[in-house]
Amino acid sequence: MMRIEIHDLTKVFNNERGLHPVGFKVEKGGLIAVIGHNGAGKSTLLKILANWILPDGGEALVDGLPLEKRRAVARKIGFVPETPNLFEFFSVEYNLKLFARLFQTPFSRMEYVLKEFGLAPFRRCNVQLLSKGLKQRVSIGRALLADPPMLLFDEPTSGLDFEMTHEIYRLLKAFHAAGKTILFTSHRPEEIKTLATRIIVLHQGYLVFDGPPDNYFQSEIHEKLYLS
């Protein structure tokens, strides 16, 4: 069973703590919103789990594996950053093919992603020519190449229009229904209410709430941090 255990993770930026000792567990099948003001530590947490940045203390275990087992962990966690981190001057196909080789997945998986996300007509287009919504689709498709059991989304609907936002909602719900575990950051109450089965709140690098959405929206944390 896919599980993440986080024990006292910390991160320091310019002698200031971006993430104080944070610990929690994630069981298979959750759709978890990680929320808080800008600078709360949300993106930092996801980037540590995705192995984009290293923690300064503590540890995280992904299905029993420490983050130091980078290649094995990369096959278990797919990360979609807020700003698609793609090779802009190369084609959609090249971007996917490069990561298919990295993950050692067959090119048939790339063809599936191109079809599943409506990217086949754009396969030879340079990424820089795509709309933000299409870039987001490429980024999501890339994260799914290895078919990881866990997905991390950093502000998945940031800068997207109404139609594309609801397409992302549909995708997240479909991934969740297919058994994937999802952590996503958000600052939109309607997004949290629509998607989350559990809410984790970070404030100034501290974990200040962890529980069901109903409890959160009735809590003093919600009132003090987001209604004041």
Given for the second form:
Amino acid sequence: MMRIEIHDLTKVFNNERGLHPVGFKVEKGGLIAVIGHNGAGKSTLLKILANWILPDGGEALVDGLPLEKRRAVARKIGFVPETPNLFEFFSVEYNLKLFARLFQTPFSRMEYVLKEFGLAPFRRCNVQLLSKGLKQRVSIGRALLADPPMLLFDEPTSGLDFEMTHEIYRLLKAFHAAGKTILFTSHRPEEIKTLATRIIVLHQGYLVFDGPPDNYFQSEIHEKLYLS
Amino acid sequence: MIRNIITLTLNDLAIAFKNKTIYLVFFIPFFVFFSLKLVDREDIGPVELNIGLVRDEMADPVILQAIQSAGKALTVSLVSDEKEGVKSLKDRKIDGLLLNSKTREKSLVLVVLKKESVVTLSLVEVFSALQKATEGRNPGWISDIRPLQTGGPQRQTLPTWTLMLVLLVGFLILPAQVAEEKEKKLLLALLQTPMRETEWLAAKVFSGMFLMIVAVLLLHLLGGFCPDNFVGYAAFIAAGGFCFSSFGILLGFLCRNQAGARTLGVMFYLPHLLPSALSDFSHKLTVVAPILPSYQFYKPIKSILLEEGRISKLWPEWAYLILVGLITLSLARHLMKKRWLM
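Having looked at the form predicted on its own, could you now put up the form predicted in complex with the partner chain?
The complete assembly is shown below, putting the previous chain first.
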């Protein structure tokens, strides 16, 4: 079964950057890395799928649902943005409770998330006092509150130290093992060599590669984009 | 050191320019200048007063002759009855209305908007001078002054304070709040949930209305004011709260960040506050102000608080506020759906 189907998805910003007609399909259970340089269109792709921005053309289906059915799609996709967008003046618990209410999930799920992500000791701490790594964990926890079958991570390790980066990769592997379909962006392909089951490469808004990691690392594209 | 200070000062100015704060520096003096231009200048030259007389209720011929001989200082407008006269007075077409006194013969009752006002003082002075010139004795033609607006200066200014509080929440607090949620991507986070757009908008309207009602309530409790027509007053506070909360949300959607929203808020706050609040002092502003939703809020609450107005006669203003609220709210919903400047 296809989790995501993308047909000629387009988004062009004023400076011509964005996404030129892009199309691919994502099967259930994939751990897919979307890589490319800055401005390649990686974040734009994820933001369109997360309903943050509206596409100029094309179509994207999530479990057969068009993105226009935002409320239904919201239960299917959890999105973790590059910069955690949390209510900074409130506690970790407040943030998770608010979203648990909006997702209409029981508070026991929030307790599970707090425990699972090691956030229980910080539950009463104001988010603004947390480190970036902890904020990222709260953001991931929030995305998982409704237990969506698909997760989108935009540059999940951006700005994190070595230890925290590996912690995030460990989490991605764990989610994948739990049967979730994952799409994440990165501009450091070497780091995700052993992580992704499939690599999609975007370059200046165009899809230039789509295949298994082994094929990618032996391809001319990798050499051209990252080695030369 | 000086170089750094200059660099940082220029940087601050560039930020102020970028987030449009600098526009306030130009906008506020220009706006105040034009508003003051519209306020009739009563301090220059002889005051020209317009007095209303009821056609079938002509005053004593001696008084009438004296009024007609007053020349430019006093012009006369004839009205069909007392009701029309009161309406003309409220619309500021006349400055005062003369009625025959029912208790004293050969004397008059002067109906004015406010007892403690420059216009009332001028009218009394003119009539005293006319009587002295005609009869050469102490003033006595005007035996009573009946103001349409009751209460002392504290109560007289209450509608202005109420308007100010409602506009403060609507144009300064709410747009900044909406823009902040956009700027920090909090609204997008909320839109990641199955929440409806209308639910978010309704919550924002209710929070705005709540703040406005609390502020107005506090003002009334501290001042010890209680409107006689409580239901009508509450209906207008609710309608005004809805209208200006929706307006504020729309302004928030038009801006990318908080600083921009504050600037835009002030640009809407002053033009809504000043013409309405100053309309009491100016014929010209009374003509201009009704275009603004703030006047359609200010006029009825003033009427209810000071002139015993009833909602049955003020429903067009109430409906107008609700209509403006609905239009601005649907525009805000449209921008939200379009992810405008998010």
